[in-house]
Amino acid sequence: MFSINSECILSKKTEDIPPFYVMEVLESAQALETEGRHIIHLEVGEPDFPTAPHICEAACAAIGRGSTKYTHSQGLLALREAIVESYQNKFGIELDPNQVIVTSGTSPGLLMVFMALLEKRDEVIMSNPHYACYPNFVKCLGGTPVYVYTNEANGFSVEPETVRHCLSPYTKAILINSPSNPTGHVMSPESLQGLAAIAEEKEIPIISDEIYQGLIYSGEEHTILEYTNNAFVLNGFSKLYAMTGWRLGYIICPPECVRALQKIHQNFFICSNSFVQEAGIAALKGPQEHVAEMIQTYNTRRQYMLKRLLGMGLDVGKEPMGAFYVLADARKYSNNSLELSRRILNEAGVAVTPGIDFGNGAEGYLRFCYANSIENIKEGMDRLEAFLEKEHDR
């Protein structure tokens, strides 16, 4: 039988893509499950919570009446009016629905930003840690990321004069991500004004990756949209609505831009499901009792694990005060945090991401999701304990 040569018919781009390495764990601790092992998943950040009860019969409800069909490619207008003034009541700013463009998830909506900006050998400016997969976009689009690398005694913030140093003639954009991914940090108001005032100066835009926009445990939560308008916001339904397999989000854009990020979006996915934007309505408009209940869990929550991992002696430089996870410092037992996350895994059934998987910035932390039930991370962290303990020992 004839076989193929995958190394002559692959592009190098994609052979370049490193694993996501979150992935793998994950599923390296399934098939550890269907060996019967006991796994506590502390890894993959998605919320346990069940989407809410009036979300899911908006969308049964859409189906009944057959709304099967195509969408506007920009999404029902609806659904982007509820986004506009979701917006206007959280930060009193004033947007026009066309320049919301309603995406499968925010992923597709990095990608067709991406698409749209830049070209051969444009940089974007990125914080290092960041999401793991932000690097693979830039480069798989012909760009190149370029670092600002940060420190946990802040919290990882990104500051705006170390941002204004890695600026240069191929500069396209300023990548940003609050509350982040994978720190929990939350970007202060002068950070964000800071930032800015270089795109304003400069004319580059901000990409503001906004997908955990309303988990936050403490003060004001903000939007780049606040201090630019030359920025495109991605935000979505999956983190804050626990509606992660729905795969909604979308773009926010500056109007001139509209245009072609709506020509992509026909060319490269058409649209979005038309009767899960319909549930995106009932999110934005229903009731948000079940948010306000899941934002007060998630804090117990934090606190809990954030007492027993320095209780471990794991290092936390600055208390995380958004989205879902801790990003801890493991390197008096480890600086291969890949090789690390392996053995907790194995040997003490504990699924953790390892730090490598957000920049070699993050080499030698863990990152811990507490989106798991505290019953659950207790016994994580029990176990992760006993585990450290015999580190110690040896």
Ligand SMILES: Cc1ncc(COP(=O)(O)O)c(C=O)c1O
The other form holds:
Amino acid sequence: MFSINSECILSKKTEDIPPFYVMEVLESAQALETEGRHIIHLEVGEPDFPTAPHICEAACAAIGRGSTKYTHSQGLLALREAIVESYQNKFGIELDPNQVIVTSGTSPGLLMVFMALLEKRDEVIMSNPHYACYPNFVKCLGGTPVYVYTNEANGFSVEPETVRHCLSPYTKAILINSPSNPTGHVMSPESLQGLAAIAEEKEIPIISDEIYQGLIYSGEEHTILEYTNNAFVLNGFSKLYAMTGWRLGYIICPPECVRALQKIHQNFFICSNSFVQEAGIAALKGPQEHVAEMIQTYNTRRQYMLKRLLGMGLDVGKEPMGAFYVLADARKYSNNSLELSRRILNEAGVAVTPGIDFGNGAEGYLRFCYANSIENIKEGMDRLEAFLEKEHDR
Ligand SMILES: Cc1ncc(COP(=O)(O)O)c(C=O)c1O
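Can you return the structure of this protein in the form predicted in complex with the named molecule rather than the form predicted on its own?
Whole complex next, starting from this chain.
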């Protein structure tokens, strides 16, 4: 049989893409499960709740009506109107549905925004730790990530003064993510305002990944659009509406940039799924009680998990108030988070994400996701505690 020399045929940029370690942990955990092991999953950032019935019914009804064709490349107008209305209701800001491009998840939206903005050598300022995929998008498109290092001592907060130190003639965008994956940090209005001031003064747009919007457990939430319109906002339905597998998200961009993003979408994706867009309308315009219940449940789990992790001596610093993650300092056990997470998986049967997935600023840390039942979290914490006690005695 002909054997392909992948080194010859694959591009350098493909070879340079690092693995998404959380997916590798998940796959190793699944392999152990097929061997009969019982694993507690605290690694993947995916809601454990089912999508609400009225959202599923809307998709089925749309298929029944024959809504199975291409839609407008920017997405169904009714969905874009619902998105604009949701920002209006939550934040009191006026947007035009024509500023919205509906995508198949936030991930393609990120790719499109970076594609639209970046030339070779352009720099994108982002926090470290950061969502694992950010630098890979940037590098793949010829850009360079420039990191603002944050840690638990400063509440993993990206502060405007620190960002100012990272500005260079090549800075093309400032990327923020609040509530944050992996830290659970929620940016203050003052920080958002400070970054917005830099964006306007230096004419550098902010790319604001707001995928965890709504998942906050205290205080008010904000969008960058309250402070500046020099921003590209990414958002989607995966997290708040428990719709990861539906693949639905959107970009809100300055009116002047819509055409560029629309052309990218037309060429590379055409449009997002028609009946999934109809489900998105039901999610935004339908009853929201299930969302409120999920948030309450996440909060109970968050408090429980934090108490347990702190009790085990895994430091957390400032209390994470958003998303569904806790990033805990495990450096007293190991400085190699990948190796430590492999051992926790193999020896304790608990899948956790190694901090290194989120940049060298999180090496020695572990990310725990509380989108799992309280019973499973309890079992996971008990197993982890027993593992760490043994480590201590070693
Ligand atoms: C910060 C952040 N951005 C984007 C995504 C991708 O979300 P989507 O399912 O909308 O592609 C994730 C998924 O975990 C995430 O954590």
